[in-house]
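Shown here is one chain on its own, the form predicted on its own, set out as structure tokens.
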Amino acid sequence: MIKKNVRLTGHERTFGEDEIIVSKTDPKGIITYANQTFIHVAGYTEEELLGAPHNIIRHPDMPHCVFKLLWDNISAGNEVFAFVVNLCKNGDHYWVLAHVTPSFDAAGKITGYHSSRRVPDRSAVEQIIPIYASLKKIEDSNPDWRAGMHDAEGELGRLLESVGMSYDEFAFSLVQCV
């Protein structure tokens, strides 16, 4: 059985720049495939991951509005790139630059999602941490989590509008600053 309340350790794990964390889910986000890198870094067994919701690795510091942006894009049939901090089974965490794409059947219906996650550039992570912290603070300041997420989503939209970029473009601009 998987723990619901994991105690955060504050310890960051990493993985090789030549490694890719791969997972696949059904349309509802239930994990249907996890490669060995995912299993090793997240600290779960394959049996624990398969059939579990992908949010099993959701770190509490991740703003809900970023996941909403991600889900809005992929459920509309688009790919998305996002910086994500994930939670390991033991409470450690790890940052990734995730590339999530929908999978389609022959009729064009979404049958699931494929996520490939790489080690992000550290300077990009250092730039995204305060942005996510600010968004999370906005979310947490409202007792209604949906209203807080809506407020943070508005702030994220204003940020992206101020730099004239989509979230994907913004993410890549951080990587290109290296």
Given for the second form:
Amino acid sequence: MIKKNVRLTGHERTFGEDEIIVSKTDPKGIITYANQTFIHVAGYTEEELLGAPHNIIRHPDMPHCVFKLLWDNISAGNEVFAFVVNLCKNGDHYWVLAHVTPSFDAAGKITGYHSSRRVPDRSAVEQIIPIYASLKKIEDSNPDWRAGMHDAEGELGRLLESVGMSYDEFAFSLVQCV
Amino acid sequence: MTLTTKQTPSGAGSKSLAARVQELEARLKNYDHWIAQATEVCNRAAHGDLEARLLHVDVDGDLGDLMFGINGLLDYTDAFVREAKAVLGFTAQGKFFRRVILRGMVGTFKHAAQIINESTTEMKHSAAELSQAESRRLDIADQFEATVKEIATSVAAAANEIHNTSEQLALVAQQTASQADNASRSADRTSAIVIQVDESSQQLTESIGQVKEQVAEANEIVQRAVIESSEANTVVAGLKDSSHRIGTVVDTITEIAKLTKVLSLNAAIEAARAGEAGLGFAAVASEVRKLAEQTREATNAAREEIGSVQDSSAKAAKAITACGEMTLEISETSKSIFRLIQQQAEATSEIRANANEAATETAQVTVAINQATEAADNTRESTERLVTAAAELQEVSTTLSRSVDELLASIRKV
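Having seen the form predicted on its own, could you give me the form predicted in complex with the partner chain?
Everything in the complex follows now, all chains and molecules, and the chain you saw is the first one.
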């Protein structure tokens, strides 16, 4: 996969405030739709994205525990807001405020997932960066990545407990653009 | 589907008409394909399926723009629907932190999103107020419960106390009735005695009246006796004078008889001297002497008689005097008796007055006792009702307590 050879440039891309990056996946996270903004910002072609796993754009700075939280939530049928840094094909990165929701069939069964991503406020990103860094550090300090992820998950739980908010509330509290 | 429609380069006049037709046919086929694809996606969307998109769009120009335009329309609509659904879902759970993120929302979507957010804010306030009201409701319920439980406990205690008190009251009423009955009998006896006293007093008064009359009569008789004894004294004194005068007369007669006897003796002597002739005369003289003798004898007897009359009259005078004195004593005694009787009459009158007063008092006591009996009866009846009421009160209190529990349970469950 292309991702393996990507070298981080440290260059941050951005997109318009009226634009939304849209992608759809099947229940396993395989991309089934990518809109023009996605294609444009991530730097991949539609052909490269369709059929690829969504973690094609996963940035190494993202803590595993955040994606675990995300998947736990959406596979349970709930929505998730998450500040995510994504990786472009050329090694650039871009921050998004991702709103991920399941799609249901008439019987209420999850048929796939939908993600619409907006440009986050810079102030929110500045608050998130050190949190993710500390979680990532916890994860990296454990040679067993699953155990590390579990530790970081505990840390995230304590953090939320200290501010007295659920994850949803916390994530949304950082959103300025409502 | 990899063909890309391309404008025929200008100046391709060398191309044959057939090639041009072929090219246009291919282009038309491609148009048909994408129009069909777009129609299907639009139809699915029109039926509420916002999942379909136009993929692998390999056409440029107007047709390409149309395809991406359809995708964009669906993307914004889809995103808006998901946002709105999420916000309303949270709101339905009473979580109001979630808002529609306005970023990326344009035009009508943005406007609708703003309205949803405003509504959410309103709902948040309402929910806060509701929560406060709920809290107040529960507080009120707690207070209400505490108050009512306290009241119910008090009522139950009061009912119990009423029950106990009314039982005591019933006992007291019974005792009162019994005592009133006794008192009533005593009063009846008292009343009977008072009547007897009154009757006796009346009889006594009548007796006293008779005694008074008799005493007065006796007094009158005594007065008459005094007068008569006085008259008797005068009569006796007259008798004494008369007998004295009779004695004087008798003395005179005795003198005359003596003289007569002397004269008769002288006549007898003369008759004897006259012999025969004098015989007749001598007989008369003898006769006269005999008469004189008889007169002397009769006079002596009269003197004796007069003496005894005088003795008797003296004795009578003495006796009459003693009788008068005794009569006066009797008069004094009867006066004392009269006074005593008078006093007794007054005392009796007083006794009667007292007896009457006692009778009146007793009558009043009887009335009072009857009232007391009636009151005791009323008390007993009231007490019975009270006992019933207390039992009902206890029942009501229990029911109230249960109802309050049910009410509070339903208040708190709401």
